[in-house]
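Listed next as structure tokens is one chain, alone, in the form predicted in complex with the partner chain.
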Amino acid sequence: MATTPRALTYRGIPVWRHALIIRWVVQIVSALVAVTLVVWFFANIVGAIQERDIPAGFGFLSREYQTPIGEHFIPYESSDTFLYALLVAAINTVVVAILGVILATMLGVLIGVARLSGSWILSRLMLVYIEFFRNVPLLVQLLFWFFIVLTLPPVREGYVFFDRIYVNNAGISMPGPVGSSLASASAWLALAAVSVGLGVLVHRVLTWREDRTGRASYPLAAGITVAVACGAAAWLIVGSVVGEAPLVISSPEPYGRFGRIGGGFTIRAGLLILLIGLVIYTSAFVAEIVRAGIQSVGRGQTEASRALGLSGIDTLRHVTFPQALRVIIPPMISQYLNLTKNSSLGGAVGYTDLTNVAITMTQTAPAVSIFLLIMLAYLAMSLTWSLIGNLYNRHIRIVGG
């Protein structure tokens, strides 16, 4: 009797152990669970909205907001729409994020470099700064600064320095440039931008020449000279055409019965506190990133550069820092992202940032729609930071690496 060949009785891998089938079952089940959850949430939300007659939709965006916004960098009236008010609030968040990122980077790099200083006591001092400020909740720090500013005298009895700078619990007012007329100011600003562009161009060309020929061409000095000269010429031309200087220095002055301060350049208390808090908090993280980045550059690099005769500062600038940058940028971008999101604490210190305005809006408009909008706004800001980070990363990556 012939035995049946093995090949004929082999029925293949059982269904429940087949890799392809397992993969697809897992995927379909997880997709189904996710879709069911989302649909269930939305069905519940829609049901609740209809049942309890809660206002919904996005029709409110064209209604008047009718609520003042404390800080605004573009003109704003209470009669403006919800949509415009959201834009004002988003600009507030963007302004504080950009200022905060610039200042925190500067302070953080300084502290990170000082942390590696050859002076033991300076290094220890910076360690204390870093360990303290990054381990205490930002909210506690913000409230600390908030109540410090609150103890300043009110506007009427505020401090005045040099007859020009007013410091009180509403903020700091100081002399600042103001356009004498919109036309002349914008004309000069446009020409000044062109001058700066020319200066950059000259700098580029001379750097290129220096790199190619090896002849000293002083690109930085030449670029700055060109930019300043063109800017000054534009100033004179615009001034003579219009008949007055494009920008004048305006000094703050008290006016009215309540001694309010008008004119000049004012940093309001809310923005000031939020900036101080965010910058100090973030700079501690930035300093640690900078320190780790510099330490990641091999010791041999520094020693070789010193052996070639570069000074300590030049070594840091031309050898260590450019290489450290590759390690520094990715975590730095995530700190910038954190700073942007942390600015949502502005409400605790009286700054009308996006979250604060949104929370106020939920009293008169559908909360679901508002949260959807500001979530999209924050996601857009995060994506922008990621995009900048990725572009810069590509720019500084090791060529051929």
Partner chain sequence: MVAGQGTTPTPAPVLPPRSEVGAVGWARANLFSSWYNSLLTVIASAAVVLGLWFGLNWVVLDAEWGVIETIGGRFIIGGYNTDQACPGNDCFWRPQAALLMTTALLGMLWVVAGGVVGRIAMAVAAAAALCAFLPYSMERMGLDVRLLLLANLPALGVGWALARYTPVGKPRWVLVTGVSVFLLTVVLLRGIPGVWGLQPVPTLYWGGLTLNLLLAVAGIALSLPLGIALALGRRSDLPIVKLLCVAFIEIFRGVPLITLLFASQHLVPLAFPEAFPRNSLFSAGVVITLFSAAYMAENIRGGLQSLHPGQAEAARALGLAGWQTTLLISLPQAIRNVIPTIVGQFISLFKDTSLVYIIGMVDMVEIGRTFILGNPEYRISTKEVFIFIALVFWAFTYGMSYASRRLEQRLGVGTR
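Right, and the form predicted on its own of this protein, after the form predicted in complex with the partner chain?
The following holds one chain only.
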């Protein structure tokens, strides 16, 4: 019987029968096929663009946009460039995504825990909430809230509460902090961030001590106390050095013949509607994820903790929830991705998100180039959420291992 040449074997096994070699060959061939298809696809697109003389390129980014953007969290003028306008729109989308994720997580966790409540009425009410908002399309919900807000009175006839809060179909205006000067506000915000870091450090140290010694150290209360105390001390220091408070409270007031609201902090109707729709819709999915995660923890864990004298809240905080997070986090990250991408529906309710601004730009700039940039922007946001999830999974694997 002929023997296989040594050059055609790996660890004594013929290469065409070795599982590891076969897997590598399949992966390499698949990668080559995928790259070839992608190159062929984009080559066809470039060819079609050239044949039909479709405008393309990115030279427009340095031109003046010359179009107002209603909602912007950084200074913006119509004379700014296309590139800066895209940055403004991207920040609008990021703000909605972050606020939506925080609010949807908080609401979803509450609903998910309430779904497991021993109260039959509360549990069924949460079930109705979850099933209703999960199964109604998000665009329909956004339009529903849009028309609800439209029924509010106009600016001049809006509701006024405590002479400080104005509610109308343009949004909600309320007192808000305003920097006395850029230098003092920036200095205090930097010191406040350091104070929060110190609070987190104290929380971790006391948590470690509590786990090691078994003595109650109240890490959450201590961490918050340290952060607040250091922030207050930083406020006094900056105020004494600069000679004025870093932030002052600005109250909204009507002005002009049309009764427009100036000053304070205003949540415009588009942002409000989009946040309400995204938070309510996403929280229904988050609630189901939380419920499934809690139920994945063995019942014996709960019974053992209750036998040791832990209350229901302490059991949930120290026993059930930490173990459930391993199951909760991966699908939760998927919901964060969905919320970020769903924010592209903001144009339907008048919010100037990234997609809405991009659609407007196509009237004076190449549509193909603009939407290529938009796709890359959403890809970057999605990869950021995925990175956060992967870092957390690695963290709990190290801690748990």
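Whichever C-alpha set is largest while still superposing within 1.5 Å between the two forms counts as the rigid core. Positions refer to the first chain, counted from 1. Every value quoted in this text rests on a predicted model; they were computed, and no experiment measured them.
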query: Rigid core superposition, Gly199 Cα moves 2 angstroms or more between these two forms; finding: yes
